[in-house]
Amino acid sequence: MNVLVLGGGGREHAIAWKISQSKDCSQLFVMPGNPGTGRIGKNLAGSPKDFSKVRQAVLDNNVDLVVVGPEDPLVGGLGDFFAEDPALKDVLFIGPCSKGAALEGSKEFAKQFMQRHSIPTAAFRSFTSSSIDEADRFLESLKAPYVLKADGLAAGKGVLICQDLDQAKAELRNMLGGKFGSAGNTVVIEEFLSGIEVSMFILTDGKDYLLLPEAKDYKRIGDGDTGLNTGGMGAVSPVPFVTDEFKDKVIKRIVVPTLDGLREEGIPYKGFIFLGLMNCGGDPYVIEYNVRMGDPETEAVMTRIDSDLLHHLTMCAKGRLGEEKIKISERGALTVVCVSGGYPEGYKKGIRIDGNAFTSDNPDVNIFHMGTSLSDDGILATSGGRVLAITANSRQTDCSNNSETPSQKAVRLIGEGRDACYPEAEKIRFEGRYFRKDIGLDIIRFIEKG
């Protein structure tokens, strides 16, 4: 098969990475790709939210299956597009169209949603600048701290948590005054909860689904989750506290009522949910969906998927998920994020990237490029804020003669992540290097603790 990745990040690279090993695969090209998926395939020049130019690639090059790793462009229309153009129609595609990528377009549609499946969610009510006297009132009858969301698709940063009611009220007037553009024009007032994040993944034909590793990402730029809201500073998988248990209640609460939902409002759906969820005393709720998968989740997750992803999306996109079974990994992964100095506000572009970026000598560590460039003369740079994901498996284990309890099982997984992934995150130098020295730390104080 000959398949094309649409998008250019760390995501992106990481999915093309795990369809690489596919003996299906053909040929892979990815669109814009990075100098990192230029190794595995063959980068094209384009964006995918230019529609136009997604059609001459799939037709120039003959490709029978493509996979959408950003957002934009599903919410954009691009999976209605490839529906409606009689040369396109019959190609595979991963993702929604625009009616299911509605989910992650719009957080008023998606609370709604939820509230007419009866998926377990925050209370909610959504405002505009003609409404904010009753917003007002809706958060001065919450308490602390305050949830406010853009409903429109803002970068990642259309989420804001105020700790103090006077603070949530300007920042409200900030975001219905155009802060986040037009994606700010309805806000979304949440009830806080409490409890700890993580995030599952499904790939879904609208009636069958797979369930893939979950993670736990970290937003905040410093240790200790201080500081400024990033886009992702690592990752781990699995998560301790995701038991059996656990998925049971997010499939039979969460994951059926979702694509029950679809079906009735008949909206098709051939692609990745990507389900951001809190644990409150052991019962999920949602915080948000998203129509992709999440971007550093992706770089841990893949390299714990151990069946052929190429052979599950292809199914997928033929509407016959039904007939296949995941394999998972019993290895850990661990991801940490190096950016630019300054991110996530101001940082430079264009700084030398020395070390070895895209191989490991342990072949347990993979690395995947989020933000870089590659010179004419073979000089690659940074070209993003958060710049390279490298990620770390544990080693490979005995199961059958392990007495190890999960709890020791889960801090072993971590540790071993550590280990191979910080000596590796130490060799690759630029100016402004940063990356968060504490990926994993909390999950092992907390086992430690009992």
Second form
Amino acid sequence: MNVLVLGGGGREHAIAWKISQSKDCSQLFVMPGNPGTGRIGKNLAGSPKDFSKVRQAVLDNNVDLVVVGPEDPLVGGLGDFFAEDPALKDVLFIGPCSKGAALEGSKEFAKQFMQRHSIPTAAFRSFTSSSIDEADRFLESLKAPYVLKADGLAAGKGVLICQDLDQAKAELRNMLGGKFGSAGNTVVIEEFLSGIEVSMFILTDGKDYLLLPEAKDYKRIGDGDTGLNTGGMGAVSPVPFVTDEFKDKVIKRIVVPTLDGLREEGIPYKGFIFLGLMNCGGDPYVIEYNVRMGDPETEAVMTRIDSDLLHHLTMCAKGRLGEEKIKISERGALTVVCVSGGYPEGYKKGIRIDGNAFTSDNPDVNIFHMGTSLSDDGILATSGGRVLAITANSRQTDCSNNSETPSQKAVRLIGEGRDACYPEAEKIRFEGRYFRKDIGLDIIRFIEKG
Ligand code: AMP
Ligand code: GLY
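Let me have the form predicted together with ligand AMP next, following on from the form predicted on its own.
Below is the whole assembly, all chains and molecules, this chain first.
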């Protein structure tokens, strides 16, 4: 079958890479793609937000299945556009309609949805500029730190965590006053949850679901989780505290009620759901829903799926996911993101990248392109803040006779991932290149502390 992946970052490169391994994949297209996806499929010019361009690409290339990487086209109604167009309605499509995408597109909707369906999440209320006094009272009733969220999409920047009340009240006014444009016309204020975060993912056809490997993302720019927030500087999968018991809680308390809730509310959903969770003393709480996979989590997660992702996606789009079983590798994955100097603040683009940024000599390593461009004369250069995601898998070992404990295994998987990943990251050279040196170390320390 012919497949079109929409998007052009590391997440889409990893999804396309996994799809390209399927025997069912005849032709693979990526719009707009990047130099990395150009090596495994055909990149098509255009933006996934340009629905008529997407339509033309599907019809011109006899595309059978479309997989949407980023959230904005979904929140903007690409799923509805496909469902309503006679020429597109039979094309298999992975991604929710706009009502389902509101789980990510509107924090207020997501929080109210969780409240309606008794899904564990932080206590909250939402406010607009006409209820600013009530918002102040609500803030005064909470303990620091204070969590303020712009209701709409704000390019991942719409959440502020304020350490004191005056700062929270000032930021509330900034948000309602347009700091994040219209995304901040409504602000959700919620209770601060303390715990360890984890990203979990399902693929669902609205009835059944497959649980994908979980991952831990490293959001801050600096080692030891210091400095500014970024889109994600690395990832590790599996995450040792995600035990079978924790997974059971996530399924019973979150996944099942989410899918039941969507059905009860008449919202069809075929696609990925990313559960941003906080583990509070062994109990999972939803921090956020996303209607897409995470980046850079996907670059780790895809390398741990041993079954045929394209088959799962096809059956999902046909509403037959109940017939599928996912096979997850025992091998761990560790991803390190190389970023441009200055990121997440100002940085230069167009800097030449030296070293082989397409393949590694180490068969346990994959390099996914996040923000790169290729000139006509074949020179690879940076084109974004996050440039390359290097993923290493731990060594293939037969664990059948292995007497190691789960903790020993977690330490081994992360250690092997680090040993394979960091030498590759060092080989990639460009002016200003930076990466965190401590991906996975917090987990090892946590385990060693007992
Ligand atoms: P979000 O965009 O909703 O995922 O929020 C961005 C980040 O803010 C999350 O990944 C958390 O690190 C943090 N965060 C959001 N909500 C809360 C909360 N209620 N308590 C603690 N941290 C939070
Ligand atoms: N890495 C977090 C996200 O994709 O939202």
